[in-house]
Structures are given as structure tokens and as C-alpha cells.
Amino acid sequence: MNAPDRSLKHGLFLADTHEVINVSRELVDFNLYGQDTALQEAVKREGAAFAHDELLAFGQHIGTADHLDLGVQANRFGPELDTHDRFGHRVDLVRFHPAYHALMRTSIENGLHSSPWTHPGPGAHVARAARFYLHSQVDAGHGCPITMTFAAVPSLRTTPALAALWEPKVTARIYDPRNVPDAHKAGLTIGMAMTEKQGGSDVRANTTRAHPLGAEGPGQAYELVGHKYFVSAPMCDAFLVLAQTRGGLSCFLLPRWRPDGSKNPLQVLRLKRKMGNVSNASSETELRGALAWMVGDEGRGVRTIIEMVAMTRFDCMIGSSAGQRAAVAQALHHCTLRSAFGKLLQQQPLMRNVLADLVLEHEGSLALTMRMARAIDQRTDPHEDALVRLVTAVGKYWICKRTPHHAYEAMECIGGSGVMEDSPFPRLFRESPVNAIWEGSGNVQCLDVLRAMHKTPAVVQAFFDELAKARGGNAALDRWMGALQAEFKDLADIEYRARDVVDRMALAIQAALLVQHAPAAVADGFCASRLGSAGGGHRNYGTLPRGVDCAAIIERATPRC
């Protein structure tokens, strides 16, 4: 019997229905730093130009379509936690997917971790924030981390005999995961757990009490006993830890393991449940007499930690301008390539708007991050020292406030595709308010602006000198920093106002920045969109006003693959 004839007139088959045509492509095998001019020019202007050339080749080997597909795996598969081996054993392991071990690695062996400390000089912290603006683009969560290993340094050089102990195998370009004592390792990684139940930010108010085993003070051997609600990360090999003494609160170095080779009682109970940053794990552990040794002076805990935290918080400015720069280069690799009502996205004058404006969002926010990369390599002049501890803090609460919106917006240039979690953007969005509330919340950025202020008033002189760099380039600039100078003439209820004042301070810093430094079409539409008479970034993006080159700014920052 002959089979049925199961082709149309023309003959095509039923099942080919359609030719797949107008749609977009994956954004990879691309350079992301050779598709990033801001990012080019900025680590030239702020001092690293001697590491272009690494630069170039760090962006080519992470912009693989086989690497940026790790963080896709590290955050589809994410850690899971054994309390206990098979036998009965107390373990505390938390397993990763091999793509988190490669990312991890991949960070180390390139000194995202260390390398400002161990090959300091002139540009090292702003060539080390560019290799970590460009991974995180690949997966944030892994920077955690990379992040609190890096930030401990500073911390642990306050007490020089535990810094000879452990700051040559944390600072060592060596990944090692395995689940043994420190002595069994050449690398090691620092995690930081600070935050309880009924304190959080209020870390004063910890219970978590350390008890000595013989003399007491700085370098000496304490027991823990208490609870810590959020440690990040718990697969670290030690961590920064308050707990209070007679002296008050203070900072410890507690490791997993016992110099003995026996398991530290720090005792997993779960793992978070995150709605980003999935493939790091976080957790809630319990303290049952837990070895750790002073940091720092006693009664002086929050001032030893608070140099891993300036660290952290300024690492949450250059992971949200990451997420930034990876939201807004995939809507516009998408809008070049997707055609609507007879024309390419991208050429659609309303889109244009939007896309434009997006990019001026992340323009503003890498700009402001990596002038504070140099500050901070530059701290020993007192105005750069003075940037660090007051504009720190204006950078984190804005940069990684703005983040959330910015990645929304972005997700709607692709459309209903962009809400599919095969999309990279369900990821990017989950990621966007992460770092706003981790390392101090919106308002505890706000206070420490006003603490700042307060602690040294000479903050604010030195602020308002790096604005003046930028008098007489644009007149709406010109008058917003008139408008802002005589807000700080009247500090009643400031700190009421305290956001609003932040806001503005952050806007000004990062208008002055852009007038001084990028293209007309960017410094010209950032202060027109910003701090004109709509402005004050209260505004929907793609409402930028006439007269802005949309076209220019597109151009400038479109990727190409």
C-alpha cells in the first residue's frame, strides 16, 4: 500500500512550516573589553593604561561562548549542602557544579582577589576593578567571595602577626576547593560573618560572645559561641567574625579547621534561599565554641572590620555597573539585529530613546567607579582620602540602587522573549537589588554620608573641589552644584532628608565626571536628562529631552560579534 502523499502543491512539507528570520543571536565570542570604550577609556584616564594589553586579552578568553556559558551552569546548578557524611560525620560541605570551580579559578589565577596587594603601585586597584567589572558581567555570584578574600587584607594587616600567617596564601593565585585544614593548602579564601538575627545592620547589637583561652587581646585565641544569620561564603576557608568580649565588640579570625587538623564548630544549619546570586552559597551557621583569634584592637571590632567592609561596598559598585554594562549590551546587540514596523529597533526614534538613555545610565556609573578605583590607589593624598570615605558611600547607595530599574528596562527592549529564563536577562534582573542591600542597605549608605560628614566636615570641602574640576563645562552642571552647595548650608533635618541630599550629590559627582571626560553626546545628555528641569533621575527611562545625539551614544556602545 503507498504511503500517503504528505506534500502541499508547492511542494513543501506540513512540518516546515515557517523560515526562522527577524530574530536576535547569542551575544557571544565577543571582547568585553574590546567592546567597551568607556571601560578603555576610563582605565586609561584613572592610571592602568600599562594593563591594556592584559585587559584585552582577560576580555577575549572571558567573552567565549564556553565561558560566559559558565555562569549560566553555575547559577542553573546551584550549591547544595551536606551537614553530614554518609557515616555520620559532621562535614559542613558545600558542593558547586564544576562551572563555579571555573569561574573561581579562572578569577584567582588572574589576582581578582589580590592584586592591588601584591603588586601595588600607581593604577593597581583601577586595572584589578576592571578585570572584576569584566567577569562579573559573566556571573556575579562567584565575586562574593573573590570579594571578601580580597577585602580582608586590610583588616588583617591591622594585627601583623596573623597578617605573616595567612596573607601569603590568600593573597596566592592558587584555587583549591577541597574540603581540608589551611595547612593542606597553598590558596585560601576569606568569608566574613557579621550579621544576626536580631541586629543586622546593627551590629552592636550582637550576642555572639568570645570567650579567651588564656591571655586576651589582639592575636590571641578566643572560643565562639553564638549564631550568625547570613555568612557569605561558607565553604571559605575562614572568616572575619564580631563577637563580643569584656572589651566590647570585637573582630576574630576563625577558620573551618583546628590547627590540630580536627573540624571548628562552625555548623551549617542551611543554606539561603536566594532569589539571585544563586551560584554563591550563603548560610546560617551556629557557633559552638569555635576557635578564632583576635583581629584588631578589643572593643574595636566594627572599626577593624569596617576596612573589609569599605572594600566590599566599593566591589557592590563595580559589580552593579557590571550588571549594567552585560543588561544594556544585550539590549542593544538585540535592537541591531530586530526588525519592527518596517525598520531595525535600533533605528525606531522612541527606542532610540530608551537605548540611549540606558547607556547613559551605565556611563555615569562606571565613570563614578573607576574614579573611585584611583582614589582609593591614591589615598595617601589627602583629598583622594577624603573622596574614599565620603563618595564610597554616595556611589554604593546610587550606582547600586538604580541598578534594579535599569536591568528591568533593558529586559523590555527584547520583549516577551526577555522574561524567558533561557533569556540572560531573569538572571540579570534577580541579580539587580543584590548588591543595594548587601554591605548596608540605601539607608545606611545615607547615614554613613552624613557620619562622614560629621566625623571629618573636611569631606565635604574636598567633595565640592572635585566638582569644581568641572566648572564652566555645562551650565545646567554649573547649576545644580550652586543648588547643591546651598543645601548643605541648611542641615535641618538632614538626615530626613538624607536621601535626597545623597541622590543629588551623586548625580552632580557623576555629571562632573562625564563633562570633564566623555564625548560631548554623553556628558551633554547625562546633565540635559539628569539635572535639567526634569531631572534628578526621578524619571522613566526613554525620556530623554530633544536635542540629545541618541545616535552617537548608541554607537559608542553597542558590542559587536
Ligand SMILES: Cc1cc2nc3c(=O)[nH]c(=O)nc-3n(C[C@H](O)[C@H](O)[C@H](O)COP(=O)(O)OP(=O)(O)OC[C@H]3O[C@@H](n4cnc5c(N)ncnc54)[C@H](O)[C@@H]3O)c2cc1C
The other form holds:
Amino acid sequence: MNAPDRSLKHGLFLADTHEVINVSRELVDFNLYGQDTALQEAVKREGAAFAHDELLAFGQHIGTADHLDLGVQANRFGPELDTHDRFGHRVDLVRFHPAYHALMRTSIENGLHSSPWTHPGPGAHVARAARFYLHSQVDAGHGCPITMTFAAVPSLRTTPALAALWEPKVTARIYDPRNVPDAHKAGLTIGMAMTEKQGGSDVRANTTRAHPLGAEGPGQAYELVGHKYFVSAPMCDAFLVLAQTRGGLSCFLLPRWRPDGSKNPLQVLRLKRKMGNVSNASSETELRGALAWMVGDEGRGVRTIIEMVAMTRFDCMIGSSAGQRAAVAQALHHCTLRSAFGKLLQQQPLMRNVLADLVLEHEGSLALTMRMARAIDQRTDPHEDALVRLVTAVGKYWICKRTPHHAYEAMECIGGSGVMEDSPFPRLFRESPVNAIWEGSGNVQCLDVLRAMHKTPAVVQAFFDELAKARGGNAALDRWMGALQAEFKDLADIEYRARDVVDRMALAIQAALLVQHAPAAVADGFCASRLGSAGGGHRNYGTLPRGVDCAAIIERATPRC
Ligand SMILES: Cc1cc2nc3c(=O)[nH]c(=O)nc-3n(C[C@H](O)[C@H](O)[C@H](O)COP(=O)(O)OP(=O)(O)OC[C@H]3O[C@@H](n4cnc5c(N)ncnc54)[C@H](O)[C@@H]3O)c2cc1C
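Can I get the form predicted together with this ligand as well, since the one above is the form predicted alone?
The complete assembly is shown below, putting the previous chain first.
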């Protein structure tokens, strides 16, 4: 009889239990722009071919393992609030992980907060949208202050004296996170405070009051008393705030510090405990006589801040398109490396159906987003202006609302490991509903579509003119357009039916863009699955009908690293 082997007990060697095989690897060290064919085509098509080389360099830089890890770290170690210092002085200081600051610096130094204002011209918004879309894939949360800073400029410009003082530093490519008065900084960020406890969508219910310190009206100084229930990025250097005056709801620019160097009493009560959007701080605040200057005309606060909101809504389209790209890129990457039942997942027919369907969703989102970027670039053209007015709301509603299910389905492609916190999917999934809810939730967007149609009927004609560019390109789309036109003739119960109508509009314009510009496999697959004989609309992902060229759709979208 052999003597028992005691070597394990004595720790001389470890038994080999298994080899780690048939698993994926991190999707890192790849060019986020260079591997996104749909984006490259859109950038060229919509007028920003000039930015190709810069985007390629940017995509390479932010696709490195080190840079992608900044997004992980900034979300693992979220912000913390110190209301007071250790001696008891009020400080309202939010501390962020260094990764957050690195992300902010990259965005600001690359002009994601300002390039169309500092370098206007054909394609300026398209190029900036592409950069924002790329960096949102690294981390969505820091995009909030970047967007608000970018979006504040049109509102500031309604009061030239204030714009002259603030715009140069707001648009400067300098990130300075210090909690010091704006006079000591060369680069500033801007936030936005509208929402109160009793009403977010209905801002006219705001109770915060502005008391004039002397002369009243645009550019004049007031003190604000009240509260704001959601203030994201409270370390911004100033905020556009809504408050009531004798003349009605008005817009104000409120700095964190007063010009005399004392703290402006916008007091941060606590940080929100959010399910997603973790790297970004969102706070509850009270305004206890905070100094602010009126922006725009008295009583026209909504009109003034809507200039900003229009831009933030557009950025929600970009952000959710980016979320879809990040999710589907991970799913495609995984399925090229993992086998089950004797084949790579990407070769399993049913998985091909799911993956191709997820790609089609993203293709539609990106095509619409980039088309709207061009419309913003060309807003002096009445047709483009009408599209901005109507289709921003359509796109914000549809793309943002489609993203959570998309993120979940992409997660399922990974299987159980997709659910684990060390995979990218919990973050993508938790982020996915945010854009749909803030900056005007779904119903509010649909009602905005109706408002635009009612106030400016020409926008409807512009919309159908835009669709008509694709007429004859796909029979299902032609039928869809005809049915939609008939729908518009019957306005009974239109508020009740608004989501149904806007859904159809969104699918129509996405399909029209893809039919004109995307490869046949993508356009045909989109129309067959979204506008096809099954009654239209879209059911679960992975229900593409027979005949869709999944191989071509998947091949074009799969990142290689
Ligand atoms: C992470 C995060 C950060 C935020 N940061 C900021 C910030 O920095 N600054 C800021 O001002 N706000 C911020 N918000 C607030 C956000 O903009 C509001 O939550 C949003 O506008 C909705 O307002 P509400 O929460 O008061 O909901 P409500 O206005 O009460 O709406 C509730 C629901 O009712 C629906 N609804 C409203 N009116 C109608 C109607 N007439 N018909 C049918 N349905 C209707 C809405 O679509 C929504 O689904 C943030 C929100 C989140 C989640």
C-alpha cells in the first residue's frame, strides 16, 4: 500500500483544480472612434469631416486601459459632502475622487463644454457631439457639469453684460476645481437649479423668491430665499436658477462666492443617494439670501432657461446613444470570445438575432442624434430650426427611453457575470434611466412635441419634408409615413395618445435617416423589425424577422482589441 501523500497538508504545492478557459477579457486599449464605423460615417455625413483626425487621436487616448479605469474609479469612490470644516465654519465642500477630476480635465481641455461657442462654424456641434458621445462611454456622470456648462452659454447671452463677464471663463479650456471665488479662476463651470420639492416638471410652481437689492430687471442684483431640491454638480462656480419676482418666474445667475470673497449662502444640505450617475454629485440645497443677477427679462425665466434646457436635452440624446454603444460594444466583444454548445456565441443563430437587434437600436439612435447636431449647426435655416424645435423632444424621449431595456439585454448577453459589480453592466444599467427622467421626463417631452406642433404648425411640415427625403427607399417606411400623416389629421384625444404618436414619429425619422445613409443591411433590418408587418413597433430584442443580414450588421459594429 502506498503511503498517503501528505504534501498538500504541509502546503508544499497546491493542486491544480482547473484551467481558466473560454472566458472573455477586458475591452480596453482600443480606439473608441476608430472602431465605431457608424460614428465615423455620421461625422463625415453631417459636416464634421474636418474633425476626423482629432477624433481619432481622442478616441485612442480615452480608449486606453488607464483612461477607461478612471470611469470605474470615479464611480466606485463617489463624492462626499463636508458641510462644515473641523472648526465649524460652513464650507459646503464636495470632495471627489482624483479620477473624477481627471475626467473633468480631459473633457474641458478637449472643449466638450464649449467648442461650438469658441469655434463656431459648419460642423461645430457635430464634432463636439462626437467627442461628448465618446467620452460619455468612459463615464456618464461627469458629463452632467460638462453639459450644463456648455448649455448655459445661450441663456447667458440673453444678457450681454453678464455674458461679457462670464462667457470667456466659462468657455475657457481650463479646469480649476478649487472652491474659491470665480475672480481667482481662469476656468469656470455652471450648474442649473430649477427643481423644487413641490414641482420639477411644473417649474411655475417654484416658491423660491428673489428680492431686489436696488434697481430691478436684467443684469440687476437680487437675493434669493428658498430651496432647490435637485442641484447637480454643486461644486460648479455658478448656477442658473429660477425664482419668483413681482413680475413672475425669472432666471438668475447665482455664484458660489460673492464678489467680496464671502460665501454665497447656497447651502448644500445633503447629497442625493442615487441608484446611478454615481460619479456626479447631486444635492439638496437651501438659498438663504444668496446673491444673484437676473438673466433675461423679468417674468420670462422659463423662456430664458429653456435655451439651456434645449441643449441639455440634446446632450441626453448623445449620452443615451453613447450608453447604447458602450453596452452593445461590450456584448459584441464578449460574444466573439465565449463559446457555448460548441460554437462562439456570436455564431449561435439566436444570439446573432439579439446582437444584431441591439446594434440596430444603436444605429437608429446615433443617426438621429448626429442629424440633430447638424440641425443645431444650421439653425439659421428655417427647416433646420423647425427640426431642432420638434425633433429634439422626439429624440430625447425615444432614445433615452429605449436605453434601459437595451442595457439590460446587452447585460444578458454576458450571462451571470454581466450582473456582477466588477462588470461594466451594473453601471451602464443604473445609468440608463437617468437621461429619460431628468431634463423633462417622457410625458413632458411628448407634451412638448404637441406644444411645438400647436404653436408653430410649420414644424410638422418640416418633419414630413425631412421624412420625404427617404420616400421610395423602403416600402415599409413609405407605408409608415402614410399612416403617420393620417394620424396627424385626427387630433382627437391627442394628449392621451401623445406617446403613441411620438413613438411613431421617432421610428419614422430614424428609419428615414438609415434608409438614406446606412448600409442596406442596417436600413432593411431596422425597417423590417420596427416598421414591418408585425404591426409595427418593436417587441423584445432578438425578434428580427427572417432575412435580416445579421452577419453584416454585427461585423460592422464589433470592436476589436
Ligand atoms: C440624477 C438627477 C439629477 C438631477 N439634477 C437636477 C439639477 O441639477 N437641476 C434641476 O433643476 N433638476 C435636477 N433634477 C431634477 C429633474 O429635472 C426632475 O426630477 C424632473 O424634471 C422631473 O421633475 P419631478 O421629479 O418633480 O417630477 P414631476 O414633475 O412630479 O413628474 C412626475 C411624473 O409626472 C409626469 N408628468 C408631469 N406633468 C405631466 C403632465 N402634464 N401629463 C402627464 N404626465 C406628467 C412626468 O413626466 C413624470 O413622469 C435631477 C434629477 C435627477 C434624477
